[in-house]
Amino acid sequence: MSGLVAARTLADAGREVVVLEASDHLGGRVLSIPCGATVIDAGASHVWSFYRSTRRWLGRLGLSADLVPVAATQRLPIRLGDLPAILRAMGEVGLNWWRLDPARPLRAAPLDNRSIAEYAARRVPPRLVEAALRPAFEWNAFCELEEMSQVLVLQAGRLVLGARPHTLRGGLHRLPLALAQGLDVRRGPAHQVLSLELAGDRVRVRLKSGGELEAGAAVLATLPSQAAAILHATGSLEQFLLGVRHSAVARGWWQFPARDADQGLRLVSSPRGRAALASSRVVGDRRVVSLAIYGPAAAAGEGEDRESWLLARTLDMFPDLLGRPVLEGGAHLWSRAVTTFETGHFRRLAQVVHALPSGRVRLAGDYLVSPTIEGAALSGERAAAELLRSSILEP
């Protein structure tokens, strides 16, 4: 996603662009999969109201009219006695407001000294952590609060007022497909990049197929570990890139016949420690159910049929579905679905910023900004803007 945003930004500025994509699909971890009459977003799924860059691109590409709000769930279970703790936490957000701009992650490095769980233990009543904070973050990040930096919850405190989640009718994958329209995109394993090397005032790109390309500059938008190998990174840069972690997610989705007693929307978290989240909604005469199992638990069913294993877990969470026939279904495993901004990520990013590629080669990816589609878009825009400002690429 970050690579396509960079490519479109450069192309719109009059530069000639070639996109090399080793996968058969565009968009990286933005992937929409048909399931009967509906579409399941197996990767990125929500566009929040504060995703300004993502929304700007949706507008430029004529997709804004297809943004639809996510069905409202129950209100947060906040009690009167919770207000003092919430106000204290919001006061801390206010004091650090300028450090909490998601588009400028390096500013947050001094605040990156504990996990969300450790922060919440000092600031938020335990009941509220389990009833609201944990579901809110783990549904979106697919990581437990113990793994994520407290910077993420402080940033959320800056952004959350008036925040509303939306989805894109027909699947969020429509965005990368629209970004790619009119670009020279070359897909498939033969176009996998093996290395980038500087050759005078050019960048030599060596491909898995044995071929080579030359360009005036390159934006490398891939997994950090792959970027380290392609750049032959050493020292602090190699340590940072190889140290970026991702959470695995196993996704399953099914459609069952709906019954009169079925509720419109239900969200269920499994007991703590099982790392599973499920949703159920009624669409017409069907009940659409999806399940996500994340972290190490996502690989627990490796030795058996993944779809059957996920369906069994889903029926555990929605026992009222037992005995109903499955009308449509499917399963998908992301081994590196979401970048884990664990405690220390922002500090490590600040320490290595001097070692990040500059000049004719730039890095792009959500791991450089925030673990969201918005972070990917901002990173791609930034990489392209740096190249355009440098005057390396003449129109």
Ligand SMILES: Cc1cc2nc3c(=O)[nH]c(=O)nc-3n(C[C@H](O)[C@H](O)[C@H](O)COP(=O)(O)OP(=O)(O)OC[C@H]3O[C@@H](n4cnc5c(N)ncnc54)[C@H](O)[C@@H]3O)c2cc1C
Given for the second form:
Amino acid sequence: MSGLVAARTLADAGREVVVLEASDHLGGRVLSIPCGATVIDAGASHVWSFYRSTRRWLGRLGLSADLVPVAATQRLPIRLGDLPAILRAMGEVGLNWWRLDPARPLRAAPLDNRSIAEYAARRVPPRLVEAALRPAFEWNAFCELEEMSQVLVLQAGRLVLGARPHTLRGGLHRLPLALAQGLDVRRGPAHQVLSLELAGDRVRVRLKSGGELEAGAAVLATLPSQAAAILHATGSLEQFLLGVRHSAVARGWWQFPARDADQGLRLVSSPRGRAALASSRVVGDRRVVSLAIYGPAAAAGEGEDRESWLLARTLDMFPDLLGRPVLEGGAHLWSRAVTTFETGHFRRLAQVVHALPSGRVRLAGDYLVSPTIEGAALSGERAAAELLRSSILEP
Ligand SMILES: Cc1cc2nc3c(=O)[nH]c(=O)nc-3n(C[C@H](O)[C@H](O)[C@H](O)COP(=O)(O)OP(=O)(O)OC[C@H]3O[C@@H](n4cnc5c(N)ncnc54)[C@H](O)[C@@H]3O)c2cc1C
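With the form predicted alone already on screen, would you show the form predicted together with the ligand?
All chains and molecules follow, beginning with the one already shown.
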């Protein structure tokens, strides 16, 4: 996502752009897969109402009308006795409002001193941790509360009032495809970038095919560990890039013959650490069920037939489907899915920001802003805007 946003921004400003993508699939962790008469988002799926950059792009590309709000499935079990704790937590968010802008992660560095689990243990009634925080972070963001920085929950506190998730009709993959429209995109393993080197006032790009390209500038929008290898990064930059972690997510989806009683969207969860999130909806005469399993449980499927393993877990959660024929289905494993933003990530980013490439080579990627398509889009826009401002790239 971040690379395509950078490319589109540069192309719209009249610069000649080549997009090099190492896989056959365009869009990275945004991936929609057809399943019968519907489309499953096997990667990112939700666009929140507070995603400014993403929504601006959707608007520019003529896709806004296809954003569909996701119905709330759960009410929080808030009791009167919880109010003092909630007010204290809101007060903390209010006091730090300026620091909690997810688009400006460096401002949050001073607050990045403990995990969400440690934060919750001090601030949030345990019942609300189970009812609100765990589902939001572990089941939707696929990350462990023990690992992630408290900054993420404080940022969410600033954003969440009145916020609504949406999905894109036809699959979120329509967004990267629309971004790429009209660009010179070269994809597939032969176009994997092996290294970027400065050669006078040009950037030399070496490809896996053995070929080379030269450009006035480059935006490197891979995962951070890949960026470290491509740049031959050393010192604090290498340490930072190699230190960014990702959760694993295994996703499976199936279609069964529908019955009248199956109407509506349903979210269920199996015990913590086993399954993240399952949903069931009726499309035409079929019931579409999808399941996402994260973290250690995603790895637990390793070595077995992952698809059968995921199907068995799905049937554990929807026993009414037992015995029904599977009409269609599939599975996908993301070994590096959601960028974890572990405790200390914001501080490490603030320390290393002066060592990030800032000349003809720029970095982009969600790990520089926030672990979402919005973070990716913002990072891509920024990398492109900095290049345009620096006048390295004359039209
Ligand atoms: C299962 C899942 C669910 C998610 N749900 C949501 C959600 O609901 N909402 C949300 O906002 N976010 C969600 N996310 C997170 C979101 O998908 C990511 O934050 C975002 O897509 C990251 O974009 P990126 O550009 O940083 O990286 P990527 O999308 O990973 O892009 C990196 C690209 O670089 C390419 N590449 C790597 N190495 C090379 C090389 N050497 N040469 C050329 N190309 C290379 C890769 O093939 C890839 O296309 C989800 C992610 C997953 C996996």
